[in-house]
Amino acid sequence: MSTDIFSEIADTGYRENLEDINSEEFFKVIKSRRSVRVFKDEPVKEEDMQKILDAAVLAPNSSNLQPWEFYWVKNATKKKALVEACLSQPAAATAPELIVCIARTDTWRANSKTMLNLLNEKEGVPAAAKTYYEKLVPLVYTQGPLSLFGFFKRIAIFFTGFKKVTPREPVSNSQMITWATKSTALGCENIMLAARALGYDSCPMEGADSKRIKDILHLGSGAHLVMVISIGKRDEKGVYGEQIRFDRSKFIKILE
């Protein structure tokens, strides 16, 4: 498996202008984002919800295969069932809006073809980029029935890894779930930061009945619940206490 596409520096001729960023406002958004448990009975503007959802799909993701789906549940009946599936916790029950964040392990093939078609329509795309979607993507993400192809890949990678640096995942259906979840989680973070930037608050909820939620949304086996995010304006009782984070030295390691 050639890794030239990862190590070679390509110049496609494309240039992009950077916007000026107010760093103080950016960090204000991050620091003021809290997991809000109780929301005011105030609506979220339609245009703001659309901006929040647009932010979700701008998140970085693996191979630009965009293995995610974000369901804004507006239907009253489905929303009531969704609240119950979220254990009727106040963060869901009081929220004006709910977004279900789903990781997909069954869309990479179709999305890869879409990417390839888009690249074929553009001028100056390196051949290596097209080869990546034609050959490398199917090799990397195909696991086969019962992960049998993934099992043989695991063996091949084990021996190849003795001789050279080798990407080692995903080589099973469970690792495909991890792969898709990582990208979807980045979209989830964009949702919450976008909501805060627009003056709203959010709560990422993992405490939920994933099977019932998949039934509500009529999702198949390739869909995996990452979280449900509530959106709204925080009630004065909405934040249960000061933010607690352990000493940064416990997690941040600087190697010099």
Ligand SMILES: Cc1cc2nc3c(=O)[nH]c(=O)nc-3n(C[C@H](O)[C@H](O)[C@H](O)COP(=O)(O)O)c2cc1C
Contents of the next structure:
Amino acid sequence: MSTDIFSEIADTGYRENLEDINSEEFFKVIKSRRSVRVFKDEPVKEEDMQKILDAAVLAPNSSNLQPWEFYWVKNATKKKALVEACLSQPAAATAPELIVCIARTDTWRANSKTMLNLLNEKEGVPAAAKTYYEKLVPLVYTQGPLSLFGFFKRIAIFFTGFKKVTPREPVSNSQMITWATKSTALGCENIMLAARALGYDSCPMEGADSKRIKDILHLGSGAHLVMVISIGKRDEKGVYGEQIRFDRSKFIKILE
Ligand SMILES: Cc1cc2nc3c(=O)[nH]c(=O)nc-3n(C[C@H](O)[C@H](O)[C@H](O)COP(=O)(O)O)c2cc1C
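Could the form predicted together with the ligand be given as well, to go with the form predicted on its own?
Then the entire complex follows, led off by the chain already shown.
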């Protein structure tokens, strides 16, 4: 299967206007985002929650297969159960709103078909883009029962990889969880930054009972809890201390 689609430059004729960005404001948003554990008893505006959710699904995502779902749990009974499933952490219990962020390993096939239908409706879409969704996507993301197909792909990749630069993952159902989680986590960051930009705060939580949360949302085995995010106005005692990060040289490596 050719991977030329990755190496060829396609000029589709599409051009997009770039908006000016106030970079100072942008970095203010990044720097003022903190994990807030206590929220004020103040509502989040409906329109702001919708903007925050819209930001989530604008995140970049693998093959544009959008392997995520974001559940804004408004229902009072479900929200109470969700707070309990988040170990009744104050970050959940005091939060006016909660969003459950789910990675999906079972929606890529349907989403690929939707993408292909959309591409077929558009003018001037390169044939390679359609072939990508028709041929490459099923080959790359199908793993089969017990990851058996993935196992055969892994062996084939092992040998072709000697001669050729080859994408190697995902080749198992568990790697599919990593695959979907990467994209979903980017949506999560968008949620938290959008909340901050709109004057709210957030707390990401993985201290939660994933099985109970999936039961609350009636989700099956193709759904994987990435995190629950609380949204609200920060209480003045909501941030527990100064932001701590180790020396940047520990994590940032510049290869010259
Ligand atoms: C995936 C993930 C899971 C987290 N889970 C929790 C959690 O369950 N409860 C909590 O209070 N904070 C949780 N946090 C927040 C982290 O503790 C916090 O991001 C970290 O201490 C750095 O602080 P800062 O976000 O204020 O910079 C989580 C963060 C991430 C990214």
